[in-house]
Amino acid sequence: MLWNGRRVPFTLLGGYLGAGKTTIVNHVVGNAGGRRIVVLVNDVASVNIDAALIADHDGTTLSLTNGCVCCAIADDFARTLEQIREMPEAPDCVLMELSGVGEPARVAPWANTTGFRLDGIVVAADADQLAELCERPFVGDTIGEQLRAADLVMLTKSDIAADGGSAARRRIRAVSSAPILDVVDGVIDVDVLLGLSGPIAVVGEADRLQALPSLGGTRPDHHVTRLVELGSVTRDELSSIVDSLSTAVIRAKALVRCSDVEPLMEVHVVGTRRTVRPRPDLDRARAVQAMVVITVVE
């Protein structure tokens, strides 16, 4: 059975040409924090990796000493996914950088095929040029389609935009209600892009905060992390709580015992994408009746 039935989280990273997607990917690979990430890119050579991290490079695949693998997206995308499925051990996640003119909504169904589940669509937007690009024929339509598909928008280069990105924000808000996160020089908390690290495991109440996933390192001041206590809930009540989360929430995760169903329920939130699904493969002892929530304060 493929990876014992586990479905690997699959994140799509879109955005128009020059929006800074590869810079973000470079940062993620260099700050994997123990995750085994498979990164799919158009050109492996464009991923800037410290030579000391490179374990092997065969032209189309770059294997790293930190357990990550970067693969060039083959002409046959289905075959590329099959090669990932052939890995004896499931990676922790897959991150795919789309081409600058790629439409995430068209690729999203692939991220829900055997062995994978779509974790979220993240779109990078250039604060310095977005407003002008949106005025161009065809280009504006492409950017609009990308933004409409986004669960989370990463606004890049606001530090060099004359208006600090105000015009870009207005353009984004005209087509998308997804949370907007400022990203400078590709520095993004990997937990935000790829989901919170690992399963939540807490021994006792006093250890709860100490046992939360590590969220430090690169988080800007406008990120706020909190713990939402859940107590005893039914599956419907849990879904209602998740649906009622503020639009400022960019990430959330939980493993919860519900009083009316046997399997653990797993909560995943990335921007506007919110999922509550059963995990019968997990021991109920791993449950924590609380949800870790990351909010962006603009």
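Positions refer to the first chain, counted from 1. Owing to the predicted nature of the structure, the values given are computational and were not obtained by experimental measurement. C-alpha atoms forming the largest set that superposes within 1.5 Å between two forms make up the rigid core. What changes on going to the form predicted in complex with its partner chain:
A displacement of less than 2 angstroms separates the C-alpha positions of residue 229 between these two forms, with the rigid core held in common.
With the core held fixed between these two forms, residue 282 has its Cα displaced by at least 2 Å.
Residue displacement note: residue 33 has its CA displaced by under 2 Å between these two forms (rigid core superposed).
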Second form
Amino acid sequence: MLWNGRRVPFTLLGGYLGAGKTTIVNHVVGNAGGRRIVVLVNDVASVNIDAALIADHDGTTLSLTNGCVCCAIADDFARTLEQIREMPEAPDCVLMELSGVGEPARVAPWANTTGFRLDGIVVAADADQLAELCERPFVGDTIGEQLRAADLVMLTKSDIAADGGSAARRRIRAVSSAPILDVVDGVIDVDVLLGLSGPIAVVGEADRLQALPSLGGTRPDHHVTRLVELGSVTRDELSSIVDSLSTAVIRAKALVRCSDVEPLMEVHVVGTRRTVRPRPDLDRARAVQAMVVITVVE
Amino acid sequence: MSQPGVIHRARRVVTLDHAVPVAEAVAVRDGLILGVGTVDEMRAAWGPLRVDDTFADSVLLPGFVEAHSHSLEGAIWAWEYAGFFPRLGPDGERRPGCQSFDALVDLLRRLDAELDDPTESLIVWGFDPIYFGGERLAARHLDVVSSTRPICVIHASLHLITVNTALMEREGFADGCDVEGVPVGGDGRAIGELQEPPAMSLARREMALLFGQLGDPASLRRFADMARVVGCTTVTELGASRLAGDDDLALWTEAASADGFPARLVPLLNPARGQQGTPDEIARHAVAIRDSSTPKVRFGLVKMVLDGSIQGFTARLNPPGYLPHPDGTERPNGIWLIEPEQFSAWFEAFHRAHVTVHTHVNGDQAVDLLLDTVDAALAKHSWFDHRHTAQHTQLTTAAQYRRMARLGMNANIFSNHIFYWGDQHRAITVGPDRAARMDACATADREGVRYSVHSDASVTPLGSLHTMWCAVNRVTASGDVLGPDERVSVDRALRAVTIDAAHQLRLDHEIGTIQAGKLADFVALADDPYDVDPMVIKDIDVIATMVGGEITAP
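Having looked at the form predicted on its own, could you now put up the form predicted in complex with its partner chain?
Time for the whole complex; same chain goes first.
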């Protein structure tokens, strides 16, 4: 079985031309923090990385000394994903940059195929241009569809927007209740974009519980990570706790033993994407009755 | 040294050359046409050439030119056909098709017995159960053929496959999975349908085999054999194949260099298929690869894709858009495959380099974007003979055809859609009025746009006689005439699949009519399309083709 049945978290990054997707990708690749990330981009030449980090470059694939790999999206998604599946070892996660007119909702099924599990849909929006783009002939509705599909919105360039991005925020709020993160120069905590590194292992080890609040790199000006104690809960109670999380929650993760069901329950939240699902494949001893929650500071 | 020439005497030679529209014979030497006329005229003019009566009972026409097809048509014939309608294979044999589940099972049993390796996948394609009544094909139907060999039935739409339990167990999803498009039965187990490409990718080995076929020279040979069988002497690959490196080009030129290779191939370069570099660099590449052309392979044109398909609801439509869902909910507009800015940057680079661009535009909004882009490119750089072509152009309006004419553009109209999806367009996608003027050949004529008509093989089967039959009759699969006022004459349709197709491929000085100096590419038919009832044009037998004066043999 591929990668012993492991399914790699797969994040989609959408947004129109000029929204800052490439800048975000460059930041992630340069700040991977030990993660082996496969980054799928439209144009490998756009990946701007310190030459010293490049281990190998064959035109369509860029291998980095930090373990990350950047691949051009080949002729179609099927072949591109098959290239990843042919890797002998599973990467830690996959980040796919969509084209400027890519509609994440239509691409999302690919992120949930053999070897992958859709982690979340992140859409970048240019604070200075978004309102105008939404009115533009031919593509205005496409940009609306992108925002509608977003679990998280990364609002870029609000530092140069004359109104600080307030018109763009109104546009986003007209179609989406997803948390909006201000991102300047692509600087985004990789835990926020791609999820907590090794989340299940770390969350599941009781002796590291004390370390949890620091995961996700709390930045009081931007986002706050905290621990929510769950105690004894039923599956339904756990679901309603997750559903009632504030709209400011950008990520939450937990592996919980419920009082009324046998398998461990995994909580996975990326903005508006909130799932609670059984993980019968995991050892119950790994459960921790607490949930890591990252909240955006608006 | 010149070879001695030969005079082919025919029941009739239909030249499509206005100066000499019909003749008794055509004289050929060194792959070129010496002239047309009577046998006596040819001997008087060119000396005592041998007279060949192979086609004395046939009608010779210019070989058909398919200006929008894909080599997938050859790749997919690596496996057997299991569709509803009888269909010719590249070996010239007619497959009866599968008109019931039982017929499919019989076919699979026969093919299963022919395979030696018990782990080898059994793949068939073209399956089309829409005329079978309500029941859906499922794994349990296929399990009776084999409980150990993986079986994969590719449906006609190419958006659905049905697989057996052995295949699902190999990939570990027989007990169901959370992939979109994998329906489960009452017992929670997957029923065997894999809907849409993401779910289809679960059949990893079979999909890899299909992709592998695309890069196999044998597929190009089968593609050319298929062309021969249906009377095409020139077929295109509209940009689905990568033409980036030397290896990509060599795949085509080496396959076609075999003695007696039965068709000329015109592969178009698609900048979205693995091309790296700036628009100007890619345009220079598109020009440079012309030097790799051979007598049987012509490089140098470009294809881009702007939107999706109408039957898939992914083409970009102007208001009022698609009909709503049956429950009344609105359908969203389709998708763009290239940003307008990127399209314009690529288009202008090709235009400046004098590279003809063919653009896939199914919906009328996509046509608007194309017209705006051509208009802007022409305003910046004058090139009168650009021959930029709108491909598919299915919902193009009279107003758009007027603009197309003023901009000097060509169209390639997807006439086969009328037969294969016309009923669905009328009932489900756009409604009766817009369906009646879909694929509007007569409107293109009225507004002065030169056009071809096409199959988009393998989306619909390759076959210019069938495609011109669609343009002439506009009959749907259910037998209705859709938009009778958009029907065109036999003569007009015949020009569309010969000289006007050649024109948009920039080959009209070499092929597309039978006249002195052109390549000796002919199709021999059992009947003259001008003489028969227009409703039987598609049934005229193809006797043979000649490419460069050589009769192509199976």
